[in-house]
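A lone chain, given as structure tokens: the form predicted alone.
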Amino acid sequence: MTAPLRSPAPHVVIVGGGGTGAALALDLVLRGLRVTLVERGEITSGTTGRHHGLLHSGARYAVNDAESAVECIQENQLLRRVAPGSFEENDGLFVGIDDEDMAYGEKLFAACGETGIPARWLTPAEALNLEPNLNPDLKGAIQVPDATFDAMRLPLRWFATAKARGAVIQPFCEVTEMVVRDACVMGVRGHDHRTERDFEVGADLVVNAGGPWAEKIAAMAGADVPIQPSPGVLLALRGRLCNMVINRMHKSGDGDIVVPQRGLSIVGTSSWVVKDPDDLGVPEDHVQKMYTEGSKIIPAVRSAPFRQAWSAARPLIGGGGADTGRELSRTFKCFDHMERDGVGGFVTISGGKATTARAMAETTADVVCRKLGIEAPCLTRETVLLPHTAYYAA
């Protein structure tokens, strides 16, 4: 007897080669789907490759954005298991400089307890013993499980593992048009900048993982997503001014974090809103704000040698009425455009943070599988990732 022919697994095209797209490619191939990921530049060349490399404990959001805080601490703990060796597990300090900071610290400590974030109060002497470069006039500090990682190497582990399982990763392939028939997305068309040739890729479903570019991508399909690109300036200084992640103990603001990265210290970040994520700029007054505010928690920031300043756009979920972007949540959302816009075969994932990219991918993969009639569990919670070097080995 001849065995019945098995129809091929559904094919999903992912538009966007940042951390979320990388994690989603892995999640989907582990569930048995065929995956092609296209990215207009080099992988991680957008927002993913430009952040400060903080593995959030969630404490920054615990007071005013509990949902994001819980997402962060859960992924913080999970990623350490599936990506061993990717993180400098250096912890973080929220430092109180004045009485207003200390009053906020009481709220922060309580909120950490409510959201499951391990936290402990330190005296000024204890904090200075851990970090001698802190402002000597600090009044207290709270220690939390922040950590740091390389902004490119963690996503490369998702890419490498997805590629080893059969995903096709196509950098420098810019999508310029959605193939839409009868209000259903059937694939993508675009231009391959490596060969200078146009391409078309058919799909059973297309996922828009374009981060701050998600609104532009969705418009190609006649769909809409409420994305507010919110750039921020980051400042890299020569010298490792701290070994832990140092945060100002107050509501999120400009220049209130210093992140150690190898032999550099990254001071961040400002916040404003734009319409076009390709037109950000690096305002000089924002750079100076990093020096001014950063030096309040680590005085050596003021005199440390300059290395570089740049900006990156956060893909925040919200309407165009935001003033600075800080008032918008850092949580994420998956949009099924059949339900939202009457456009089939098309899903968008946006919002979130680098820390929550895997969780964003899991949520999106659940939606994709539901739409395609596939029953398969998420395996990225347990799958230990290949090293980042494996991406270039094959």
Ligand SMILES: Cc1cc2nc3c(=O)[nH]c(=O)nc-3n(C[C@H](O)[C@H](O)[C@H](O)COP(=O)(O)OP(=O)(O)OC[C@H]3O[C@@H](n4cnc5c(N)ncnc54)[C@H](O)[C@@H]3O)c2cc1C
Contents of the next structure:
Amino acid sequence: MTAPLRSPAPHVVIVGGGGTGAALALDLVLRGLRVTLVERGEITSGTTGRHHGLLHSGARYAVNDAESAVECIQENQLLRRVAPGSFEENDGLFVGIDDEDMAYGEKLFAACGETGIPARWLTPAEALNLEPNLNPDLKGAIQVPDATFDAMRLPLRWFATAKARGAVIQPFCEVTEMVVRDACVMGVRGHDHRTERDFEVGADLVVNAGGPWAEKIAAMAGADVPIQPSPGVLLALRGRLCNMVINRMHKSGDGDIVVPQRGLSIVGTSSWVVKDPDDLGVPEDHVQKMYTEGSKIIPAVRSAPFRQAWSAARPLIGGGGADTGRELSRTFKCFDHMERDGVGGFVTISGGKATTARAMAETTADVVCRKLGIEAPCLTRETVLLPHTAYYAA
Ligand SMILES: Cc1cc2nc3c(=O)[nH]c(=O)nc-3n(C[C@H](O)[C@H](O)[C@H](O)COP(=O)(O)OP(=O)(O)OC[C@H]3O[C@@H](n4cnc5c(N)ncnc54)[C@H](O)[C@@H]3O)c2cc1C
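Next up, can you give the form predicted in complex with the ligand of this protein, since the form predicted alone came first?
Below is the whole assembly, all chains and molecules, this chain first.
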């Protein structure tokens, strides 16, 4: 049985200030709950602030991971409505440069049809007309509705809107302990790095939105989540080598995507697995792979001036036996730790993409409301977000 909101409204603490935590803070305050979000560093300083900035059409997953592909195209279309101005609506191309690619292209085109992703074949001349820096020997291309966005500014719009509706956002507040009584999480304890003081915040329910750190955070409550941190290396080159998102027309692999970001071109990415998301490094052979593979789709990648290389860890759902992380789905899951570990008042959201953060938040807020016995609809599908500048102005 669910009931209308009681007064005072239940208080939810969210641990983790990436895109997922940001979208969740907004979803919950719009449903009338009180929210405090604690983030150990600056907001978006985890994986969120370090990705390509690709608003996935879902085409990269359409052949092997249809569930993620459908999630991506749905959010791709919805986010353009609620976050106008955040996206460069530049589309993407999947470029075939050999017969194997072209055979994969047939499967890709069919899979796009099955997952609802608008796609159209282009001749080499049509593709080169759109993107003159492509490999001139390309054999064909498929155009899809990819887009690009600023990895930090989109989540800032969720934070800004959540804050304007009453959410309390606490950056530089690291959770070190869960307050657990009778197998129920009652709040969090931690350290505020701004004041160098310890803090304790009580909660009716705590949500772990810790991305690749989710396993560590869950362990503080004696709970477990099957998270596999899977890093990738990104290479930023000076100069805009393309205006569209350029993907190689094959099963996702290393160095097979070039994403234009402002005056830069971001070449991505690789994939391996680690135990500790704070211990990634930037392997030099991965950086070299970005040059080698990236230059197969855009030859100018080889000679463009280096700007930066970095890595970040995907929070993938997996049982720990993954090889490179590429075999794991990009879908997301919300874990109710009462059902999973017998720990009350505690939920984890993980997996997914930056593109699907809002959908992850909706699923999690549904679970939170069910657990708190509240009936309140999701409003993030139609609430137009404040501009990112409102976060610091508020
Ligand atoms: C190389 C790479 C490229 C990618 N490219 C894209 C892309 O182009 N498009 C796309 O849609 N997706 C992309 N992704 C996926 C996307 O970046 C992630 O799925 C998404 O950013 C995860 O967001 P999150 O909020 O769940 O996690 P995070 O952003 O990692 O947020 C978790 C937060 O929890 C905080 N935290 C951890 N421990 C504590 C603690 N004890 N107390 C308080 N806070 C804590 C962390 O500091 C962190 O800020 C990419 C991922 C990688 C690795």
